[in-house]
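In structure tokens, one chain follows: the form predicted on its own.
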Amino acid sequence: MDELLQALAQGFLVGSTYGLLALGMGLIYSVSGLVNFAHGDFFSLGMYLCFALFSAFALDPYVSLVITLPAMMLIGAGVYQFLIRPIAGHHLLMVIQLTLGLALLVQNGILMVFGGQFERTPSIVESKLVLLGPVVVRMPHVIACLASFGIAAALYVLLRSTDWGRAIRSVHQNAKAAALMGIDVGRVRMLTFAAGLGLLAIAAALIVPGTPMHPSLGLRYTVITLIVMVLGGMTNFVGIMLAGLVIGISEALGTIYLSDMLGMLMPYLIFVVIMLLRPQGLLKAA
């Protein structure tokens, strides 16, 4: 029963966390039904920032965050602008490879800036642990947890009762009218892209202390990500942020219960199950 407590606990304090990463991308896709395939090396980018950060000023991941969140969404910014939103028009296959190129640019920079070896980055709660009851948690994964869910509900209420929400919600919902009524269609999908790979930064440095980094990644988190979005009902947040902990929690006892290449499969085989009963998502798209 521990065992089963500490898996359960474990799988929910990383899904949190999945599920931040997978709003990012649910964010970017509810305005411009773009699918990015660089998301989760743009993530690795972020955690390579922080790490850079710590060795050139000895930075704590989460002090950091002041300079990589601005950092990353001018990144984002610049990429919506001068790379997606000329071809956005054109065939989504293009969109698709060039968010491909952006994946395989990103890694191989990163490669030829740090190499290949693996790479951590300490902080000061990097050790701690928190006991509850027979369960242990490290305390980064708690400190993750709290902001995924504290970010979560923040975004929700934007996008519910802010300007700048109502004008996600208008070109997510019908662009021409949009256009027609005022609203910048163009400006509110860059904003929207720079505060996706915002959420990446905040990600970063939430998941990097103490994590081992390598180059590669970033396919990873990509898929990952993903599965989560699909799972959640695609730009439904509530249900992005519920299939996050579903792919921790079954990751988590996949490691556990069952040998290493059936526990490593054990996520995407409920994610396929799911799918063939509910293959709308948990949650139908909002």
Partner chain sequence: MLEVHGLTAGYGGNPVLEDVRIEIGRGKLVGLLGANNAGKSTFINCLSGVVPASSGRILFEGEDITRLSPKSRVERGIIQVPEGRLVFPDMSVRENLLLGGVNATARPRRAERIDYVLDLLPRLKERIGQAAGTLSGGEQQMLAIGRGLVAEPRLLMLDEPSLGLAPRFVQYVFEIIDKLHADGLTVLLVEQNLNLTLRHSDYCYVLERGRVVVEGVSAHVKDDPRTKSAYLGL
Given for the second form:
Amino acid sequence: MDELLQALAQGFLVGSTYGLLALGMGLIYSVSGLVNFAHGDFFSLGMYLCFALFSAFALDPYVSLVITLPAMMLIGAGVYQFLIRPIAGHHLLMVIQLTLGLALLVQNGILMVFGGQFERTPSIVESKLVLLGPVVVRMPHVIACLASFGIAAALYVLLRSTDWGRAIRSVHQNAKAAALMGIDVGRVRMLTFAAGLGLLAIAAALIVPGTPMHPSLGLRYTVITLIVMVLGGMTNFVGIMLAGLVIGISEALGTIYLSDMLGMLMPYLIFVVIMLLRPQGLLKAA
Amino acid sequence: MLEVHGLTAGYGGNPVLEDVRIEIGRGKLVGLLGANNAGKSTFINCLSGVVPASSGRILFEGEDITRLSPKSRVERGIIQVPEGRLVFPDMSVRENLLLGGVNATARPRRAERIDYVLDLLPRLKERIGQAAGTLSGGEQQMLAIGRGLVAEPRLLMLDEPSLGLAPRFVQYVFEIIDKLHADGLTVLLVEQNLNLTLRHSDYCYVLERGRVVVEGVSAHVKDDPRTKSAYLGL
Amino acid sequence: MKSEFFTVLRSPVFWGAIILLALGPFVLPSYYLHIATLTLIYIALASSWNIVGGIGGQISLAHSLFVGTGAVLSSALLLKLGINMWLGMVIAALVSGLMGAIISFIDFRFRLGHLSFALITLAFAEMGEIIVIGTEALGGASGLFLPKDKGDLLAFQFGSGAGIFWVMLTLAVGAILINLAVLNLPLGFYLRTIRDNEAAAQAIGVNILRNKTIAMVISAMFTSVIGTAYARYLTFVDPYQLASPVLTVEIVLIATVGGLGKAFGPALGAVLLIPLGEILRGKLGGSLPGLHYFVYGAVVIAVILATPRGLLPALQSRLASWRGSAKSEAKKPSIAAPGA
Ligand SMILES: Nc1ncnc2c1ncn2[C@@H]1O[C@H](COP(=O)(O)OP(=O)(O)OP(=O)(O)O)[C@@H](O)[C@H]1O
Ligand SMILES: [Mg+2]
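Having gone through the form predicted on its own, I am curious about the other one (the form predicted in complex with the partner chain); can you provide its structure?
What follows is the whole complex; the chain from before opens it.
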């Protein structure tokens, strides 16, 4: 019983960060219809930036966000403006291939700078444990989970009830009509891409404490993120957070009750099954 | 108020508009007629700046706006109600109206404008919370016009507002246009509906294959044999 | 265009080039022979993928599954059960073909769009890697070591160097010829119709399931065979290399750079990228691991931005217009705007 609770708690905490990763991708998808296959590698980049700042200046990951957040947003704006925008009108497959190329570029850029060994970035809160009844969880996980839900809620409100959010949604629903409202569509797309990478910087700072990282893990993060986003219904932010939890919990349960391998397979299996039976995602698209 | 000189435009090297010259005086209701594919929407999109002009000049109140972005034109009060309504389907009526006034010029008085629009188009008030995509075609056209009005237009350009509407609704749309016109708004009305447009407008242009073939006071355009031929594509 | 297959088959240039290449092992120093062999492997892989991804227009990200099956399954059968690797190769190819057919069926049955297809195949590929790494019988995370290649043909050994080079040459030529054949068979016509407009293809009575499945099965089986040969060449069967989705990404990008849907496009991509990558890795790989992939990524992005349809079509139209202007103004080069 305790084991079950432990697994559920662990899965819940990890799942919420999956949700956060997918929010960034969902945000980008919602205005540009663009699926970024380099997403996980940009997330890696965010983690390695934390690592570099820790190595150089002993900055705690939570503090280094002051630098990594604007840095990642700037990178995002540049990538959109110079790489993605020029081929925006082309076939979806073209954009997929471009972002696959980008994934290779970022992943191996990291490899070149940081080398191919596993690294860890510590944080002051890293080894703190939190007791919730019979369940023991690590402090960084709790922080990450609370922050993820906080950000998801903030984003939800922002998109629902501010002009900025309405502008984003209008570009998604009809770009031409949005332009006729006096919305600068190119700018909205660029800023959203930047915001998507900014969310990744936040996710990186939240997840990095104590998490082993390796340059080659980017693609796997991309796949998990894609799975969560698709299960959540692409642009439905409530659905995305829910899907993150489903994936996180199923992974944790699988690892405990079946085997390591089956635990790792669980997200993919769930993905394939739900994709086939409910292609519109867990919830109806918003 | 608006002067267009020698406007040429097209898509990917295929010219659609050639040397179009049009003038719209302040407070006038000007009609732009033409058969399918004549280039009416292309013209109106050029005025909005979403289709670039390859040559020619567009002057709005004396200012050359040919190279301005769509955003700057909206801020100057050049507002288009597009063909096919293009409401934001997954947003409520209220959100659609809010987006109409999202530009910097209209933003400060947006709330009052929305009240005005809801008084003008009471049907929208009943549907205020409903998703725009679930409205009927006629209601969507009301919303598209309302959304344009929230933007505080100085020149309102309507692209085929009667398209696909039941006669009752067509009548209603033209009544509203008349009312706006009577209140002093400058309107460019793009239509295929020849008789109705000629009856309601002050002045008319007839476009055929990207060129203005007839222009004049609406009563004269009506009797011009070239108008009919432009329509039948002879 | 219609008889391009036979034109190439009858072309002395084509066969001359192959004979010239076949002489490679006699003149190339072993390092360059290695690069040449690797290039041939990737020509074969990218060309096989092209049948589905290029001609059929379906971005399959599952091909590491087939390479992995060809490499890992046949090696495991040999090492754990003592099954001859030729037989292992056939078994692996059949398994790959079956997986390909299942993927096609799922695609058809659930009417996946482009994006969903890419995602589902990627999910399958990730699952494949996780399964191989988690299964001791398949070598697990530490991989499998094949016995030394003593040149015993009956045991799927070709002798290091020249022998395996010729095998790879055969596979590469085979893959290109299959592409040409598919392009010139009704199958190719149907596939292109489906790629350009699936609904319209269906409306004129093209059997979508059948054609897509045939393409996928051919591609999967041939890829699997290449995988077996690749394992033999490497001797060390590393799941992180041969069953990793990154391998698929590499294949897709090579084909994209060269030109999707063209018989020689993927080959061009491989000829440009693999030697470049290998030489970079050889010269700087020690100090800068990852540099060659970094350069791949950069080249891919540059090519997509510069000529979205790939290098081969760009070169061809360049050549055509150059020829056109060289032959005086007698005939205008016929690059009419499409769909005018
Ligand atoms: N986005 C576009 N890209 C390419 N060609 C276009 C585009 N929009 C319109 N055209 C072409 O330009 C020509 C004029 O089209 P336009 O929409 O301006 O005509 P219209 O007079 O508004 O017709 P309708 O009454 O049917 O709305 C047509 O031949 C059309 O095919
Ligand atoms: Mg039109």
